[in-house]
Amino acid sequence: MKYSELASIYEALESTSKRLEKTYLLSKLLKKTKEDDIDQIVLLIQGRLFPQWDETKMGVSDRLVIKAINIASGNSTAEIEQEWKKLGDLGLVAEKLVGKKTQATLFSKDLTVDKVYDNLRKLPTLEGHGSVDQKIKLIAELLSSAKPLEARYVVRTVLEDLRVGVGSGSIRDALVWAFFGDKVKVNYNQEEKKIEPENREEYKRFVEAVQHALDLTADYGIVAKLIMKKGEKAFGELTLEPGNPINVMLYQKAKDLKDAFERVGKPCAIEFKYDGFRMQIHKKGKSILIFTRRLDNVTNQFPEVVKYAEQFVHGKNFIIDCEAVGFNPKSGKYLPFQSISQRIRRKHNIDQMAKDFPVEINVFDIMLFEGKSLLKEPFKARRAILEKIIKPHEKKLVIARQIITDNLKEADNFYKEALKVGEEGVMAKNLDGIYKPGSRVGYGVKVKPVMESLDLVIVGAEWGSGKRSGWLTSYVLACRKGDKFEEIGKVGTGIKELEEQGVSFEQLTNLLKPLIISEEGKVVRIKPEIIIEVKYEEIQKSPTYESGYALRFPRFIRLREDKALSDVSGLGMVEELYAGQKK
């Protein structure tokens, strides 16, 4: 496929705000797309060159690429400094001056889409001396072949910064739409922009087929292309394997006990809700990977967890799914997360890491064991097999303490018995429930003391002035609406003068100042990646911010650098929250 194609459906993507029209116009793409080439569109349409679940980075900064766009274009790295600080974006810088290339380019020919990924994909790969050089030679490759509009979408894509708003919603249902729209009828009214399937039933049932086999293996490229060749079989062919991390299953929020036991049913299991994150651990053969929430490859940071998996859990291969809970090396005291997050993308003194913030792996369910996919399995059931397998050693693993009952006071005294020990609440789980990868389908539930926090992206902030100056401050929060983010707010307090005393504003203008996309005087634009956990006194209604909401006296909680943009909080839960708060 000739990369200006894929340009051109980069550009009628960005210039619509519409959902449904972005999955049409990636529908289309992909009918159009040939089976050898279906995973490399499907990651490129979401900015990507690895799977979800891949933590290999591009690595390359903007000066790279500035210097790519002077080699490909002739104008001087002044003058195309001084056009990123205009347009606020190289990859239009780009478009602008390779559409004036000033150098002769008489041997270049029409990009495609093979060449671009494999490019790209060769980039992460190279370290060492003159591993700069290549990468800006194999970039500027790239620029000095492209036309205008090529030129933007390439450097938006080694930036990892797309800007076409797409969704792993919209990508989801253009798969139904290109693969199954014969089954489902999708009609689309050109003039009202109106995409509506005429049997939703088929609908409803593809959409929810091709998100579990999203939910099993996290890469939609392998899903993509299994449809295209299998069709409808490839759902009965999609299996768990270890080594390919999952979407864990998530719970809803209840108001209390009492609600608890009837969204999941009596007797039910209660298990302590621990305050850490959470870890997959995949055991295939000797090899042993861990992944967060969001599917991170977090195994060389937790070195000491491999050891505990390897000898307190008996299989040869299994997915098991748990907490990890940092404490105090000499106390012995369990900490709350923010003490042990800043594990999660160390990549340096590992081991003295895991001495000074140790953590306890709390399991509390499992996914397959030797083979076999225990998905369908009731939630008792699959306990059962962790009380076989798993042999116990406090401050290292675990199995969650559990209680079984339909008694709501014995509920109530083992609730307050793990608020006691520092922990969040409780976990009621029905015991008959199956494994559902990614959904909140009512199977369990958490319950907690404290009004619902919100998990909430920075989208936005001011740089500071007097003892702040220098700082990113007045961070703007956003929430989820589909595949958007809508602010709700500013927030800036709970933030730290000093990194010892916490999270500070150092700490936090280090990781937002490489993803600012725009600035204007003080105020600056940043793509959405740092996600935080935010505590408020009331959400108001506002015609301030765009969700139509807005938090008062919000307080920065903590990071969650264990959570994914797909698990910021979403619109409807602000409704929900806000309906909840007026009665």
The other form holds:
Amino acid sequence: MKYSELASIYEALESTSKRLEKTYLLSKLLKKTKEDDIDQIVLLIQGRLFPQWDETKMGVSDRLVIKAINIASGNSTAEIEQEWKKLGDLGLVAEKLVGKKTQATLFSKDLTVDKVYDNLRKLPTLEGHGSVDQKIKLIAELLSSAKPLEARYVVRTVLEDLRVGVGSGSIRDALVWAFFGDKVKVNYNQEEKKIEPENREEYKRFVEAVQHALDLTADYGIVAKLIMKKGEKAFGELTLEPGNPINVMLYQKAKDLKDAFERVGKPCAIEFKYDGFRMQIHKKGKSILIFTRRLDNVTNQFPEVVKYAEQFVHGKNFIIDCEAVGFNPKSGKYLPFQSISQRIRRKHNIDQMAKDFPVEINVFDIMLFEGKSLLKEPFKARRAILEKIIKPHEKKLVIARQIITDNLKEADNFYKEALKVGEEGVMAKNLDGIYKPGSRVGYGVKVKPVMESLDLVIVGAEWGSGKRSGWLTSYVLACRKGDKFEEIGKVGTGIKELEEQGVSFEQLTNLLKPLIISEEGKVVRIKPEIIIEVKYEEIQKSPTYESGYALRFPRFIRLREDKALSDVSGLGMVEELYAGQKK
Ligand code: AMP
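Could you drop in the structure for the form predicted in complex with adenosine monophosphate (AMP)? We only have the form predicted on its own so far.
The complete assembly is shown below, putting the previous chain first.
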């Protein structure tokens, strides 16, 4: 296919915001694509060169693209940057500058989709000495034979910022329209430029089948190709394959345990809800692969987990669903997710990281065992397999704690126990539920305490040190008792968190400084005036604070400049919330 054909589809997609029209354009493109090119086209249409689960990144900087435009157009880098400032998009810059040049060269060859795809896929493979120049050359070569519009999209693809607004749902629907159009009887509405299925039931069935295929393979290319080749038969052939990550099953939220019972049925399984991050571990023969919920391959980042899976899970061939939870290597105490999140992206000093930030793997489901898909098996049968094949080792790899009950009291005790040991809450699961990849079906629900929010006034702070010197930090908070204020906690958020809320330490310091009543060392007392909204996980009784209560894990939410001192949350409300939470 000529790249110009693809470029004009991109342009058409970019110029409409209507989803149905986008789907129509995509289905037209898919229809005229040859079988050999289909995987390439579905990737390019998403602005990708590699499937979602492939960790390969293009890694091309703006600088490099500017250099390539410079070579292809003859314009100086200064001129290019000037245009960039004006247009705000290097794609448009390339369109303007490179295009001019190629129109003049009569003998430039037509760019093909193959050529673009091949050149761009080479980029991430180049490393080491001279690789920068080679990369520039590959991009410049494409730009030199690109027509203006083509240049726009080559550059945007290189920079992984295609901006044509195609969501995964549109591609899925377009696959149905393109390849099962005769079965679902699509009608084209000339005026509104959209097509609609006449046979709605059949259409729904195909959409679900394609979605399921996508959830299993997480790869549009594989799905599209097989559908093109085999039509409806493809669905029977698309199966789980260890090594190919799948979209994991998601859970809904229940209000409380009673609601959970109503939704998943009684008796049900109740499990600890661990606070870590999702991991799917695949074993295929001798090799173990680990993927995150977003399908990133993190095998290299977790060498110890590879070992655990080899040692403590018996089987040659499996896919298991787990939660990796961090713990303090010295005290053994479990840590919240944030403390280990850095391991996910880490590329260096991996072994040291594994020592400093160890994780425990809590296995809670299994999707495939010894080559056989377990997706259609009831949950209790999947759990039974887990119990058979896993040799639990604490602080390494264990099975999720579970009870089976139809009794609210028993469930509540288990829930309390989960919270007491620092877990997030519990999951309630239907014993007969199947494993439905990618969907938030109600076979399982989560129950966790709601984070409440309080409006509190700042009555104290500390002068920061190091990076924070010159700023007031660590704010002492108080609730209202009549017209007095009593301390209830301290919020010492990170700069990042504050900035996400649109405030900085500097801004807060400027607000608080004029209100300082007294200073003693680093500690200052502040006249109550600045009100902030704070969320927390729990209220505890406390002998240290004068209010008699303390907030567990308070978090800054926002400044409440709209509130008056009389609006500050009262001690009565705190007492009520405390009592409510005991229930
Ligand atoms: P949420 O992220 O709040 O939607 O809660 C669902 C997440 O809880 C899942 O994606 C898992 O990462 C995690 N989780 C922790 N423990 C379990 C468990 N026993 N069963 C299922 N998911 C769990």
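Numbering follows the first chain given and starts at 1. Rigid core here is just the name for the largest C-alpha set that superposes within 1.5 Å across the two forms. What you see is a predicted model; the values in this text were computed from it and never measured.
- With the core held fixed, K32 shows a CA shift below 2 Å between these two forms.
- The two forms, fitted on the rigid core, differ between these two forms by 2 Å or more at the CA of V524.
- In the core-superposed comparison between these two forms, the C-alpha atom of E487 has shifted by at least 2 angstroms.
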